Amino acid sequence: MSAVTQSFQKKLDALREQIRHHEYRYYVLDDPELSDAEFDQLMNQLKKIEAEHPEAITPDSPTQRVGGKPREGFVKAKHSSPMFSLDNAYSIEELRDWERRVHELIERDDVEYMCELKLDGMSLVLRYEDGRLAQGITRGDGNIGEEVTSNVRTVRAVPLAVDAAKRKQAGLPADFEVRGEMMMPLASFRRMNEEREAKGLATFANPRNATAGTARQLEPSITAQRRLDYFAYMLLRDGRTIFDRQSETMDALDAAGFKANKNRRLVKSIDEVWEFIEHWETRRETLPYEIDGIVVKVDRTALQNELGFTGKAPRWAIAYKYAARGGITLVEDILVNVGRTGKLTPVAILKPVPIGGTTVSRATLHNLDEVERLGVKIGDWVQVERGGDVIPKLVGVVEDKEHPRGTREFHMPEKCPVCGGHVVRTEGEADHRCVNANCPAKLRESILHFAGRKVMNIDGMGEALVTQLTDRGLVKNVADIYRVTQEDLLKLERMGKKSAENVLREIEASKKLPLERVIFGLGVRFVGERTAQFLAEHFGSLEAVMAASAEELEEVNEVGPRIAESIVEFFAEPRNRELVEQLRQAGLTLAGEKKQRGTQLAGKTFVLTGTLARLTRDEAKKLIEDAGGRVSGSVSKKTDYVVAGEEAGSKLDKAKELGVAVIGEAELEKLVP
């Protein structure tokens, strides 16, 4: 490189670094040093230089936040480790119960907690390779999300690169992962809705919905216009936490140039947690963004590892949800919705009322018993509540001089409002059901369920497409999905060639999904995601499930008489067996690996303590349970083995005191060859 070129590159790098500095001051610290006009002048200067020297443009240049053509769709990406939900608490008593469980499991009382605001947005993962932003991935189902990198690059609170000096200061490796919350500030939300209203477009109900919709825009320039924000709260390397404490993680995020929420506090007791909760409950309206609670985390990573996870949530964290926000509104009508199982659900149609940032116009009444319990009539004024992600619900009828009672009673229809089929209510059950197997409402909802993210994951097959397919008679059952052609799709509204190709590619990919997804997708009453997995592991094939008696089905984990009877009834119907045969012919996975618990560790009880080198706490637990063993949270005389890793706690001392055998990770693996 010539001296002139070196000089030019040095000036260019200095200009980019100057712009990055001012972006950080403005978007992360909220403390700008320049006016907007002065900042724009610097950016225009950089754009002019790069236009004259395109060979000098780098992916992390500030000019490259928005660029390129609109995307055709989003590809899926697997997370480095599962993204779990949090269990909720709604009172100080529930928080104390959680603390008590934490103390019992780790057998110590000196626990510190990190309190953070529970931001009301959407979870987002950032992956950095050699310090540069490589991927932005949505949460998805917690295991697999969608790559939205082009859109993430437009969020100015997200660094496009973290240089070596900042990484060193923060204690970060070259390759690392950040998890956090992407959200829309209230000012951006209001401005966007005003612009949409002026154009005659539908407005978004709340910032969370607007964020989710914006994150999945196929045109990054639209995402850029909506001014999203991003707060980081976790740092990982190869799916594991980097630092010894959550408080250290937050400090490292600050040092690396990420926007970690400053409204956080490290405390030593639930009483101090409660002070933090009360402090922000009275001040949440002063924030420039929405929160719906407080997240409380055990600070030390070693204790987090020791506590581990339940099936759906970490034991070391909990979300305190603020009380529901409510309002009073008028019940204008009560309609009946027909679901995929034929269940008839009364739904209150409400005079729109704003509650907690959302305009509420509908609320489920669940069943006739609930309508009668509330005593609600059409024309009544009612109290409606909504809290966090909870669906709006009617709390009660308002009776006073200002709110006169309604006069029209609600009656559950004797005929299905969709198909006119007979409606029945089985003795001992609360629900009314349409018994017509060919009810269009059941068909549409069944297909939406089958194509859903947690079932066959057919991206693009949403309500609009499914409605067209069923209305035109192209899909009469879920097996017909696999007979749809490109020619069929191109006849539908708003369906271009590229979109049709994407849908067909998703349909084809779904054939490779495992047996438990197919079982779940059939829509057998009472058979959810977890039960479907147990059935697949126990029987190993759908054919074996179909042939099983009620007694044989009850041998499956968590399958009782009610579920067993429902499965037998489902497969006793010839049309359902024919449906399975059609799915077989379509090439779906109807067989898998038959998994039964081993016997090597049958009758043996294990306790895990400390951090293992190769296995996570959940992996070690699964290894033991798959071999027939049992994992307990506390050491007693009945404990056979304590598996101890680094920083083993008081459980190790208790084991030595009781004379319980203590083994390491390698010895555990030898017990289960």
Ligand code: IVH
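What we label the rigid core is the largest C-alpha set whose atoms superpose within 1.5 Å from one form to the other. Residue numbers count along the first chain shown, from 1. All values reported here derive from a predicted model rather than from experimental measurement. Compared with the form predicted in complex with the ligand:
The rigid-core alignment places the CA of I349 2 Å or more apart between the two forms. The two forms, fitted on the rigid core, differ between the two forms by less than 2 Å at the CA of E281. Comparing the forms between the two forms, the C-alpha position of E104 differs by less than 2 angstroms, with the core used for superposition.
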Given for the second form:
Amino acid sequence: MSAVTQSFQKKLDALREQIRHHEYRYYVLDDPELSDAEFDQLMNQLKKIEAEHPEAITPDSPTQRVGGKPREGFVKAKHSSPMFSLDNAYSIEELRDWERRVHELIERDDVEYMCELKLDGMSLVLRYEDGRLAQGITRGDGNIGEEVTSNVRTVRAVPLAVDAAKRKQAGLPADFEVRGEMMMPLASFRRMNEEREAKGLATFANPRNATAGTARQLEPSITAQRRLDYFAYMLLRDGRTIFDRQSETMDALDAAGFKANKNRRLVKSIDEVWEFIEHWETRRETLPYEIDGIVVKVDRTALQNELGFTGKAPRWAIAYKYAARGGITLVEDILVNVGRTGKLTPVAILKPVPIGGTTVSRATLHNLDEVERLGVKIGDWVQVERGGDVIPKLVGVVEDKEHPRGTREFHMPEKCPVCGGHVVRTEGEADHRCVNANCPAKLRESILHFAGRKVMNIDGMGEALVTQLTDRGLVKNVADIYRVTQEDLLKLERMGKKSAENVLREIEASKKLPLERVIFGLGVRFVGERTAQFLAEHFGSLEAVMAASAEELEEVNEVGPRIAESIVEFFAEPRNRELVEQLRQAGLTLAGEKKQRGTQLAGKTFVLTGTLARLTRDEAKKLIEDAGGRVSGSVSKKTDYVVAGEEAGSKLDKAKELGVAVIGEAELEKLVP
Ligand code: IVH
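Right, and the form predicted in complex with the ligand of this protein, after the form predicted on its own?
Whole complex next, starting from this chain.
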């Protein structure tokens, strides 16, 4: 190596080390030394160097957390030794019984116990080879799990590498395995659910489900956004515990740069265990993540080995489970809340009852199916439980002498309680929705969608401005955007003459955008960017789309009965037709050119896999779609062709398994002369 490259490498190593140090301070110790901006600056510096010298990128570089392509599926991996679950205890008596069995089996009674929080996520194995993170594996059935390495790499509390110095300090070999719990902090969980709610997607019931869903995401960049955390509690080599005591394992994990939960205590009796349990019973409310109990482990490894395992759980550990915090109360009413996407959610109004430190007076019932499943009526007494999350859950109706049944049944309203618009429930779906695009409950969200980059691209019309415009009643539907004057804007906060002019210019420019943008902007359910494009090409004007019957709509590429019905419903609402009229008067582009797509591939479904030599994926997709074909993401019996390039993955195997025709790029091009 020349002197120049040597000093370059040294600088690069130092920069990476510096970033790793600050990641550790922030994500593991929760004690940053730098501001976010300062940290970003370091990271950008490294990204810049690596962009200029891609040959110098290593897999353990801090820039490589979100790398690689989306996965096509997960590969199975065998565990080095089985992953056991834990037996549960629900009272101090059960803990004493457990201790008695331990004493009998090892024939001594001077046992020390490690008390740890029972973190409520999913267990996950990290395998390190030569100090580098080689694999992240889910528990699976305990013997075989799934490899989710690219997702695990996005978790900042998981070190991508443990260097030789740290390993030495911690007493770790070059190849080792860490076991622990991956979980979603409550703040990430709440934010994610809010975002999903806003997009009309199903929300996760609790952080544990959200963690499992996120870990199995095929797109690592999505996992990265969801901010998972990882607490380590086991260290193995060749499937066996490395250290003499669990307490030493936890210290070694700390020393090696892992996050071992610091809320742990080494004790000498079950009375002291109980103290720890009571200590966290109340304080668990203050933790930024959920725990569902306390794990008690015999500290000495030698004793653990003596005690061994029953069929599914170690005899040397037990999980004390906290009781779900719940209570019984009266359902005084069931009201309906209208969300930003128009979803109607029944909400039980409860006689206020204290549960787990707060007063609960409402509980969500999610949808009509849930109301029917529970069989709950107004006037019923119900069991309410609260997990670590803020939203209480109605678990069931109570019926006995003191708690007679209610009599008033709940019905989903036919008209939206906010605007009086039509309420519909699409077949096969659980949710009811208000279809009036002008419904005030949906207003803010629909304006933001309409002004968004992929729709009418009105730069400057973000959250802050839209909130002000809707709060002041200046914008009551998307057409009102085109009536906003400079005078209106100047009355708003943080709005100078210059910005007002810019916004107005952007609004004016949006009128020239093509028909498909307007169709997409209306926010018709299930009509995304692509469908809007197909509709515009097929019908050539919004008027024609509005006049089309469900059958006519189904002639459009990729429009099935569900989408067709949703479009018909949307335009059956007089308010939506009126809205289109207002957009016409405002001067938007409501007509375009009809485009005849080819028919060579009509009715044929393709799946692309691997890297093609000449065409990019997008180009291949366009080629197929322009010829009337359809591109799907996964192989099934309905697939007509799989187009395979270099390094084709599991989709190719699937195609062979199902006997689907596999073709190459050249053959694809022959199909579309
Ligand atoms: S030790 C062989 N320690 O609880 C014993 N588990 O119900 C392995 N868990 O699958 C588990 N926090 O996912 C252990 N501090 C902790 C834990 C913990 C949460 C989970 C783990 C395990 C489940 C058993």
